[in-house]
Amino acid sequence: MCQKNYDVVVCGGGVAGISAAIAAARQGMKTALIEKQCLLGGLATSGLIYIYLPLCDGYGNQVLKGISEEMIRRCVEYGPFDVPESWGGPEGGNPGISGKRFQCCFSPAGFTLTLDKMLQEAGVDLWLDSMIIDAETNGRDLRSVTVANASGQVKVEAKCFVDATGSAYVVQIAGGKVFRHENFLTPWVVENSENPEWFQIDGSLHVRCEGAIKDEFKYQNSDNGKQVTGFVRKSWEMLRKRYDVLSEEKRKKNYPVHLPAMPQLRKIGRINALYTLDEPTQKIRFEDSIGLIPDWRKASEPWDTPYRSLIPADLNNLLAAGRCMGTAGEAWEVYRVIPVAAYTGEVAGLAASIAVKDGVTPADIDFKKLKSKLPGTGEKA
């Protein structure tokens, strides 16, 4: 079998481990990026969730910053949307106001190309099309994961790796803990439309969202193959529902352009993690704290983070970052989105560097040396 060496290896390209790829390599890191599909940005693109919730805390001020404020100012480049002028359009430097959130919508393939591009300024060795299938372990310490692509069989093997599957399959391969979550059937859809309900693009190209299933079909267990299935081929007869209803000559002018390339599952599995966030965290101050993070769904005071939930309880050499970290209830559904994926991918990128670094585990890092070169916009009070 085929052998490959890095310092820090992200498994998952979304935009969790985009961001934690970047940072890695950007610390100066030998940094690998393993992604099953031939995409990257996960549910963003190819699940075509293609909105870039806020960065801000909905009443004029920003809270994330660093990769996740270059991502949403890049993602643009390719597509019709633009960044809020209020919050300084692609270049930034205007102020936000109250009310005006900064989030912008994105073209889902535009999206792929920056995030390629970003991939490369960095350096990073990307692998598209390569299925993790096994773990090495030594112990608690994950050694290696094992590749198949058109190469056979590659022994990929890192000081630190970073669980961004957005599934925790990594953590769950090497013997960690891993827990599970329901989700609701919430089917998006690019298409051709006469009377786009969402967002209009040049025309008639458009990208909506079904209403949400609330009892009718519930997804449980993200490790049962059968149910994956249930899961695509229900949103499948939902939008056929939709278009069945028109007559034939409706049917020229109202169509489906583009599926979905992978399950619209916003929660699947977490971390066993050192601290598990399960409730509202504005009121609280974490000695090792990350930063703070935006409520996505209304204008409230940001909850602040603990770098604890990113380590695994179980496993030594290795971080989560993105929907997959140790967040439950209330807190899975703040921390499971873009911004916060990409943020969070950002701080386990840094932090790997620095165990690698430094001979340690993400665990037992120097906390001060994390917190002076994370993105944050400033010190909870």
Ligand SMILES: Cc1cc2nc3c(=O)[nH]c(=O)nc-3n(C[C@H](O)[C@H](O)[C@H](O)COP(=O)(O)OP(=O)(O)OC[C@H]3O[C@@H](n4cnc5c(N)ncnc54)[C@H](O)[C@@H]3O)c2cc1C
The other form holds:
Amino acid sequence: MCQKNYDVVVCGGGVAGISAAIAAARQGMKTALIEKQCLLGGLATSGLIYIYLPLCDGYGNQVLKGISEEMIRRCVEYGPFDVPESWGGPEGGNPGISGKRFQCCFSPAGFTLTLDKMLQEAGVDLWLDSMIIDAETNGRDLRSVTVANASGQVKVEAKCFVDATGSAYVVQIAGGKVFRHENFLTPWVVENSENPEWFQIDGSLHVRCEGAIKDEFKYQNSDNGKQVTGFVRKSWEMLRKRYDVLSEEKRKKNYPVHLPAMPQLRKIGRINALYTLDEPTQKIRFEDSIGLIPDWRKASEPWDTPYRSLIPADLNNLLAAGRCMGTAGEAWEVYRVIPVAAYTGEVAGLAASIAVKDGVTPADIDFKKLKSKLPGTGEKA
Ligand SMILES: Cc1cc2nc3c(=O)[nH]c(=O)nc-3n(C[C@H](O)[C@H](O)[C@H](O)COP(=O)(O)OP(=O)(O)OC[C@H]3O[C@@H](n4cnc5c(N)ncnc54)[C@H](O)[C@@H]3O)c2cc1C
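For the form predicted together with this ligand instead of the form predicted on its own, what are the coordinates?
Now the complete complex, all chains and molecules, led by this one.
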């Protein structure tokens, strides 16, 4: 089997993985980003998500900085939306499209084009159409992942890995513990319609959310391939019901243009972290704090985040970032969204590069070194 070597290998090209790879490459690491699809952005683009949720606390204060901020400022590069000029008034606003917080809509396809430019600028070696299918460990140490692509199977070794697969898939195949969650359906579709009810990409195309969550479609598991297939097909069924009632004449003007290419599962799997965030942490300050996180659901004090929530308790040479990091309960809901995934990705990429430079595991890095590199959070805008 062909073999490749890197300092840092980031698994999964969603916003968390892209951010991790950029952060590691900017630290001079020879970095690879491995993604099974031929798009970048993960759920944020392939799932037809289009709201970059807020970086502020809803009272006019900036919370997130770094690559998370770079991404929101650049995500509208290929149109058609605007990044807010200010950080939002004290009234906060709802996290909807017209909310007053520092958030904005983006075109999923345009965002992919921008993310690719960011990776190129940082010098990341990008592997698209490359699925991680196996992991090799030596005791607790993750040594390599096996990737299947047009070249066949390739063994990819690294001194440190980041699992940003959105489901903790690498942790799972490396033998680590993964916790799963149930999901409910809200299928989104890009459609052409005379009567747009949702957000407009241009005069005709818009994204529509089939919002009604019917009881029969509530809370599906995604513990195996069959359940995921069932989940996706149920979302198609819901969408079909919408078009089936239209007359033939109407269907000439109202029709689906693009379906999500990733299952719209909000919470799939999370690692068994050294510290699992599950309760609100607004009143806590962790000694190993990697920064504050805004609650996208309401204007409120931000949440504090321990570095330990990115480290699997049962594996070395590996960090997790994005929606598969160590969060449960209410915290999973707060941490799973795009700006937070980008932020935790950046922290994981920085921590991985320190671990590689110092020849230690992520759990054993000198935390002061990481702290000095963090982009900073929680200041007045
Ligand atoms: C219906 C719905 C609506 C949402 N709305 C919003 C919203 O409006 N705003 C917002 O901010 N957030 C929203 N979210 C949440 C947000 O989109 C995601 O949680 C976030 O984008 C997750 O980013 P991530 O990088 O952690 O994971 P992902 O986006 O899941 O990225 C993981 C990547 O890893 C790749 N991968 C997985 N396994 C492998 C493998 N074996 N080999 C190679 N690659 C692999 C995947 O293809 C994917 O690209 C929504 C989610 C859903 C489901």
